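Take a look at this single chain in structure tokens; it is the form predicted alone.
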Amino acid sequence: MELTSKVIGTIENKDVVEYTVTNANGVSLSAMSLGATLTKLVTPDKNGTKENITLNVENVEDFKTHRPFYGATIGRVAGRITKGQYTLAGKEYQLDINEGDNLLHGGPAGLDTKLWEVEAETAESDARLIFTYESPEGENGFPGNVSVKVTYTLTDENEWVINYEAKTDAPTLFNPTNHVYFNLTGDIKKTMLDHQLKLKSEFYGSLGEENLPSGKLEKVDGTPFDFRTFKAIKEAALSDHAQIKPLNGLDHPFVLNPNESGVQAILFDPESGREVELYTDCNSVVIFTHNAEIDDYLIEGEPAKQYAGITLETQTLPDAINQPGFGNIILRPEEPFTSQTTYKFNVREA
């Protein structure tokens, strides 16, 4: 395994520093300090070329200025949390809305927006950059002194393993997830309408108002929602679907079964031939389609388009505290937080 590192910007007058681990089959991963974040992730097509197959910021300015959740690790809790607000053992909570009258992605100060501490491993054949972050009693308005521990594994079986833990001296909310987005054509200029998707999932959770969760789980029996076998992503995201036609595409959990062992879902790319197979032991994953060009920043020179990358975020069902039968997120000082989340990276034929 090779690692190298170069500094790439500053924050708060502090170096962000970016890693590269490049392992014996030349797939890379880089990531860095800002955030934890993935910044560029370079695996061959069928004919051989390398290429970046995920959307990325291209500076550190960017990144902080419009905070477009690229590649990064996003806490305390991910997705949304209706009204910031939540009772925890009797006791009401408020935390810091940034999404109109809810909370986004952690709020305002989330984990996406710190500056982690790095430290970087390498074995024969893995290599492991590990990320911490103290988040304190108050932050976002979350209870409780959080400790939180990110570790990046690549391996030469192509595979990009995130560990999740966490540690808190008070009862508190955690539900991480990485926001990575997947473009498998390494051409951001290219949608990926055209990519195919398997998934193992029978239900999703629809939306209401303002995006929040309905608190209802459909079968995706007869609607766009259904991937349970191959189908491209334009079929769900170009959909009249009254859940999908608003929003010009998907932003919806998918309910999977963590107690299930093998492949979750698989994103293939006909034309270049990548794959990536997810494997999590989280009870969902969030699909969004990217369903806006986003012209605030440039990426290669031109404005991240419509349909520019995929997101397959694993995490427990968005606003869970507040829904029930979503899942459990409440982290306890006797119960520290672990979670696993792999994506695995092939080539094959159409």
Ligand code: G6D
Given for the second form:
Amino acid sequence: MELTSKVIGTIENKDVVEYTVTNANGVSLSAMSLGATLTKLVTPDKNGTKENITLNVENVEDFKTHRPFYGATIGRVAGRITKGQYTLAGKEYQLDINEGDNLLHGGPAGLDTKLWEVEAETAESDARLIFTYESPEGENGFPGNVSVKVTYTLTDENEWVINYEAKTDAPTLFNPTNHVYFNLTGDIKKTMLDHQLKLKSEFYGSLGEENLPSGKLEKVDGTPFDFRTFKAIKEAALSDHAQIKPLNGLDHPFVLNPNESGVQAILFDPESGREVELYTDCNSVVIFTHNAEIDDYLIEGEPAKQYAGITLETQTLPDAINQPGFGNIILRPEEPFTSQTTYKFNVREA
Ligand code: G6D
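Could you present the same protein in the form predicted in complex with this ligand, rather than the form predicted alone shown above?
Every chain and every other molecule in the complex is listed next, the one we just looked at coming first.
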């Protein structure tokens, strides 16, 4: 495994370092210390052409200023928390809000905005980027001093394995994800609408006002949310369904079986032949289809277009602390957090 690193900018007068690991097949993963953020994922297409298959901003300033979350580690709690409020052991907590009256993606100073410590390790058949961050008591209103560790492993089997670990000195909340957007064409000037998705999910979480979870889990059967057999993303993202049309696409959690050891989802681009398999121990994956063009910054000289990428954000169901039956995101001193998600990259004919 080859490892390189370079300074790609500064934040608060500290260097932001990007690390790149490349495996025996020429697949490479790049990630930066700001936000423990994936910055590139280069894989071959069916003709062997190697291209970046993820959305990324081109400079640190844009990333910090506009918070596009592209490839970033999101936390302490991914998704929205209604009114930034929750009750634990009879005590009411008010978190910092940053989207209307709600908290989004960890709050105004979420994990994606922080400079993480990084250690790089290489071995014969894999390489690891180990990101650590100490989140102090009260950060974004969350109680507890939390030590977070996120490890990105690239293997010679073309897998990106993400391991999350966290421990706290007082009960708090923790529900991280990675906000990677895939565009398997390798050309962000193309949309991902013709990508095919197969997803082992019988239920999706419907959204209410302000894109907050409604608290209801609806059957996918007979709806555009049914991806139990391969279907083009456009058949859902462009549908007139009452849950999709107002958003111009998907922005929904899909329920997964956290005990499933096999593949949970497969994203496939018939044009390039690129395929991503998803494995996770999480109870959900949020699929967001980049539903509007973003012109705050340019990527390859152009704004990031509508439908330029699709996320597969594995996590516990959003707003779980306020939604019965959505899962447990309480982090306690006696129960350190661990979670693993794997994206495996293949190529095949359609
Ligand atoms: C929008 O509602 C969506 C989120 O799900 C997404 O994570 C964010 O844009 C980047 O707020």
